[in-house]
Each structure stands twice: as C-alpha cells, then as structure tokens.
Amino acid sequence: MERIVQQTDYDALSCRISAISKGYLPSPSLQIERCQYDGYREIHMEYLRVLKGVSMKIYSKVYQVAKTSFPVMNYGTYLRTVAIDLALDEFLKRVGDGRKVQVVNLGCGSDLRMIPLLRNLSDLFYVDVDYERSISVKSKVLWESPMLREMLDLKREDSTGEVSSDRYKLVACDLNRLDQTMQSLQALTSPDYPTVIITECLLCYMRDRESQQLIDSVMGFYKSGSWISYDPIGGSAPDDRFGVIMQNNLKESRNLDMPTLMIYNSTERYASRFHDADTTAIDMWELFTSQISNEECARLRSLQFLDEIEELKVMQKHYLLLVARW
C-alpha cells in the first residue's frame, strides 16, 4: 500500500512539471508574495534533472506523464497549487513579519514549496514529513543538486545520512503510526509558535480512525495554527456518481483505496472532521469562479485551448480546499 500511495506523488510531480512547462505556474498576476520566487520554474526543472540520476525509473514515469498532460489537468494543477499558496500566504500575513512561524507538510512528497518560503521568510521553520522511501529520494535529489543544496543551506548528518539545515528538516515517518508521528513533531517543533499544517491529497488515503486521530493529536499539540487541506470529495447528491466511479477506477487500475472519499463527500462533511476549529471549505470550481480574476482567466485561456469546460467543472467541484483555524 505504501508504494502504491507513493506513486500518486509521481503523478502530482508530473502534473506540476507540465503546468510549469506550459506557463500555468507560477502566476505572474496573483499576489502570493511569500510563496513565489523568481526561480520557480528553474528549481522544479533542476529537481527533475537531478531526479533522473537518482532514479531513472521515477524520472521516466514523471517525464512521460508530463509530456501527455491534457489542458483540463493543467488547470486542475494550477488551481490546486495557487489555492494552497493563497491560503498559506494569508496565514503568514496574519502572523506578521518578524515572528517565528512553523510549517509542517504532512505527506510532502516531492513538493518544493519550502524553497521560496525559506528564502522569503527568515523566521520560518519548515518540516517535510513522508514515508521513508519518499524522503530518501527527495533527500538525495536535494543533496546532489548544488543549486538546491545551496538554496536550502543543507548539511548531511553523518550519523543518519539524512540532509537538513537549521531551518529545514526532512522526517521519514508513516503517518498512520500516530505515536511515531507525534514523537517526531514534538522533537522538532514547538507547540508555542504559530503553525500551519499542510495535507495535500493525504487524508483521503488514510482510514477514518487514523486520519481523525492524526487531526485531533496535531491540533491538540500546537496552541495556535491553521490546517490547510486539499482533497477529493465523492459528492453527496443522490445522482452524483463521481466518487463511486473514481473509487472503482483507482481500485481496478492501481489497487488503490480512498477509504473516506464517500464518508466526507461534501465540503460540510469534510469540515466536520476539524472539531472546535473555525473552518472554511470551498470546492475548487467555486474558488475558480469567485477568486480568480478575469485577467488571470484570460491568461490561462491563452496558454492552451480548453474545450472540456463541463469536464473541468465536474472535476473541480469534486476537489476542495479546507482551512481550519484554531
């Protein structure tokens, strides 16, 4: 199961590379000051270049999918990325400059969001958490790239062979093992600093009991913070078959389960998992139509011809962004 879930990160990286190659990312007009960096494209292409030497198998999968990604997928990747960045930027603005803040990315995969954040914010501490194999690949790529190693000011710890810096840590951990997860977070982070938790297509692959325990324990440890979660939702309308079809396709093609897809199948039900928090949840189609300007929409249309508007709408109504504040 672990290896199957890891494959979804390679899909996400492929989609990110495709969206960057086609010009969807980064957005020149969205003001996401803390999450963007002039070298956004370069750091991702450098990661892909070095990945080829670390694992030709993973690189080949990523490269092949990135070459054949359809416009509807590029739109989805764009929305997924900017939605998280906008929510993260809003949190950092509320905290204010000059105050120490922590970001914990649970199930980080190959995400490189930490690079612009650490370069833009001197008081930020960032922790990436994922399965041991995922962390091992990411650690090797970051270390074997002089460019990325210098950007993150990485050092190799002789006792473990892992790479880290004073403000950035990679943690190998099975998030289904709550004791191991909390032990790592308690050792590396402080409960007293404002903390943002990122879960990007993570909770959907966990069983209900384990995911709820993770939410409750993490929110209980940090005194104040914000949880930013991006996930699919199955759909709650009686005639909505999207979630059932998605589950069947994943099971048949990859033997992959989404145990809670049809349990938390609407924005309201998904938000109910975050007890006693101030939550907002919005599906991605609503975000697209309400928060992306006409100017930005025109830019997106200029990149590729998209004739699958109805398909885009159906897909994006079944993904959400949740922000829970406590």
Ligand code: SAM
Given for the second form:
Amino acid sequence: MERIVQQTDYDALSCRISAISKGYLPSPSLQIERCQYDGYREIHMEYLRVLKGVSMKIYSKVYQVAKTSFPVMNYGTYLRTVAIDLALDEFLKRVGDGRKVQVVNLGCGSDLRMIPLLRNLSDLFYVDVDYERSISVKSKVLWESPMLREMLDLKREDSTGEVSSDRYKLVACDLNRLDQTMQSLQALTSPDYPTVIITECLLCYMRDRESQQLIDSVMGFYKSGSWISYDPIGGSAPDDRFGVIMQNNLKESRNLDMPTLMIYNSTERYASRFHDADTTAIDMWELFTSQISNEECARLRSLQFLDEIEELKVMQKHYLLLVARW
Ligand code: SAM
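After the form predicted alone, can we look at the form predicted in complex with this ligand?
Following is the full complex, with the preceding chain placed first.
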C-alpha cells in the first residue's frame, strides 16, 4: 500500500508540469507578483530534466500523464497550487520580516515551492517530509542539478547521503508512525517559532485514527501556527455520488484507498478535525468564483478552450482548502 500511495506523487508532479507547460502556472499576478516566485517554470523544467537521469521510469510516467492532461485538470492544478501559495504568503506576511518562521510540508512529494520561498526569506526554515523512496528520489534530483543544488545551497549528509542545507531538511518518515514523525520534528524544529504545516493531498490517504493523531500531536507541539490543507471531500448531499464513485474508481484502477473521504465529506466536517483552532474551509469552486479576479480568469480562458465548465464545477466542489490557525 505504501508504494501505491507514494506513487500518487507522480500524478501531482505530472499535473504541475502540464499546468506549467500550458501557461496556467506560474500565475504572473498571484505567484510572481504577489508571492515573488521567480524562476518558477525554470525550476520545474530543470527538476524534470534531471529526473530523467535519476529515474527514466518515473520520468516517463510523469511525461506521459503531463502530455495528456485535460483543461479541467489544469484548472484544478492551477487552483490548488495558487490557493496554497496565497494562504502561505498571507501567513508569512502576517508574521513579518525579521522573525524566524518554519514551514513543514508533510507528504511533500516532488513539491518545489521551498526553492523560491527559501531564496526570498532569509529567516525561513523549511522541512519536507515524505516516505523514504520519495525523499531519496527528490534528494538525488536536487543534488544532481547544479542549478537547484546551488539555489538551495545544499550539502550532502555523510551518514544518510541525503541532501540538506542550514535552512532546508528532507526527512524520510512514515507519517502513520507518530513516534517517528514527532521525533524528527522535535529534533529539527522549534515549538517556539510560528510554523506553517502544509498537507496537500496527504490526509486523504491516511487512516482516520493516524491522521487525527498526527493533527493533534503536531498542533500540540507548535505553540502557534497555521495548518494549510488541500484535499478531496466526498460530498454530503444525499444524492451526491462523487465520493463513492471516486473511491470505487481508485480501488479498481489502482487498489488505492481514501479511508476518510466519506467521513470528512464536507468543508464543515473536514474542519472539525482541527480542534481548538480558528478554521476557515472553502471548497475550490467557491474559491475560484470568489477569489480569482476577472483578469486572471480571462488569462486562464486564453490558454485553452474549456468546454466542460459543469464538470469543472462538480470536481472543484469536491476539493477544499482549509486553513486552521492556533
Ligand atoms: N504534496 C505533494 C503535492 O501535492 O504535490 C504530493 C502529493 S501526493 C498526492 C501524496 C504524497 O503524500 C506522496 O508523496 C506520498 O508519498 C505522501 N504520503 C502519503 N502517505 C504518507 C505517509 N504515511 N508518510 C509519508 N508520506 C506519505
């Protein structure tokens, strides 16, 4: 099961590469201007280029899926990426310049947003956590690329062979194992600094008990922070079949489970897992229609013809962005 879940990262990476190739990402106004992400496209293309040498098998999978991605998928990737970046940017701006701040990306996969962030913010400490196999591939790609190695100022740990820098750590860990997870976080990060936890399509693959323990323990450890989570929600209306169909399709096609999709099937239920926090949870269709400007929507429309607006709406109503502050 670990292997199957771990491989979902290749889908996420393929979707990002597709959205970048078609021009959805980076958003000039939201990611480049507002979050000051420079070199976004170049960073991702370099990662893909070097991935080819590290693992031809993974590269081929990513390349094939990226080539055939539909407009609705590109919109979805655009929305999830931009929504997380904006929530993160808001937190970092609220903390302000000159204060130490930590970002912990749980189930980071091949996510590369740490590169522009670490370059922009000299007081930022960033930790990426994933299964050993994901961390090993990511570590190799970052090291094999002179450009990415230099951007992150990486060195190689003698003991593990993993790359790291003074402000960036890659942690191999099974997040279902709370003892292991907390030990790593306690060793690397401080409970005293404001901390952002990112879970982008992680909690949906975890069992209920383990994911709840993870949320409770991590929120209990850091004195103040913000949890930014993006996930599918099954849908709570009596005639809503989205979640059940999604679960069946994933099981049939990949033997992949989403154990809590139908438990936390609405924005309210999903938010209820984050105890003692000030939470906002919004479905991605609402986010799209309320927070993306007319100019940005016009830019997206100019990229590809999107015929399936109803399909986009149904899909995006079944994904959410949660921000919990404590
Ligand atoms: N967050 C990344 C993104 O959105 O691009 C990757 C998302 S991918 C769909 C899910 C990621 O969560 C995978 O990289 C997978 O290995 C990781 N993951 C899931 N369960 C995990 C666990 N128990 N321990 C560590 N990593 C886990």
